[in-house]
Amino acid sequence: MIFFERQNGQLRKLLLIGISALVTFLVACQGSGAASNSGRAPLVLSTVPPLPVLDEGEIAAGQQIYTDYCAECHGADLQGEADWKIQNEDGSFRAPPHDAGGHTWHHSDAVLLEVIRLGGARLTEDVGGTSNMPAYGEILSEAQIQAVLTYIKSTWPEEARQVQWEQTARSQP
């Protein structure tokens, strides 16, 4: 019993001696961040902007767009084909939704803005299937494939919204 309390104050000892050894390093390393940086700019971590603002006049725009292109499919209310996580048959996939319940908004704008321009032309051979969503690419402006995935984003919680806008400003050069 007494080697073990006199391990355990051995022990305690060191413990206390490593916690304040590594304060005395944190404390010293601030202190001095400014002598050691030698004039270089500052480490700044990767930082997003704020989330932009939706331009109403886009969100109606992009309403009616897809009200007129992407309803069909998608749903009137964006919430996408019933079983939208299963192919179909001829391995097709079925129209996701674009809703907050979606996984749209996991998504970067520019891999967004592709889907809408290239449709189903764009899954390559190892993706595993196929969709049949038509590239809108040549139908629409990209001022109008613009204003419909501000209409889309206009419907998601400000959090998805938040994660979103992260995915899009990590994916910028």
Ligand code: HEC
Given for the second form:
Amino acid sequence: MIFFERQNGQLRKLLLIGISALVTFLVACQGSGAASNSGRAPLVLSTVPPLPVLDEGEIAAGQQIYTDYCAECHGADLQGEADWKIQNEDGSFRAPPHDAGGHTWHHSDAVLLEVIRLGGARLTEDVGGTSNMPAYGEILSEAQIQAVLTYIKSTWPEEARQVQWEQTARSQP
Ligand code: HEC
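With the form predicted on its own done, generate the form predicted in complex with this ligand in the same format.
In what comes next, the whole complex appears, and the chain from above leads the way.
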């Protein structure tokens, strides 16, 4: 009987230690969650490398290319064509904005580079419209295509850049 009570006491002690460890763990978890509660960052930071710093020289080169080749359709301030969500009467799409008001920043680098290289020719019939965007893979060098994308990225607010970077990092093999 005495033996049993001793056992029982030890069990209770172990149980208490277990519970307090669990409570400490839960409190610690909650604490770290609250401390880094700035959006979706905490989970993502462990899997996605930090946002790369854009090269100033590449931004400047890209801005010039943008002005020369893209602004006439996508707008000098990257604002896109007026009523860009509406299709033209001939069924062609209007050029969307490249600022944070558009959806360029929703796509990974791989997707965007492909759009710039192939232009409207890449669109299949089932997308419900056409695009007269030229295929810049035949007009610009690969470095120029990269630079113009870098320039576009440099105009986005940090949050949009982070989202686009996550898309890019995840889509890399
Ligand atoms: C003649 C007009 C025209 C020119 C010039 C043009 N684009 Fe476009 N662009 C479009 C149209 C229309 C679309 C929407 C249809 C499509 O996706 O092809 C588009 C779409 C895009 C998209 C996809 C955006 C998204 O959110 O899906 C990117 C990226 C893009 N253009 C980049 C460029 C860049 C960079 C240049 C200059 C090097 C450029 N475009 C020049 C008309 C143009």
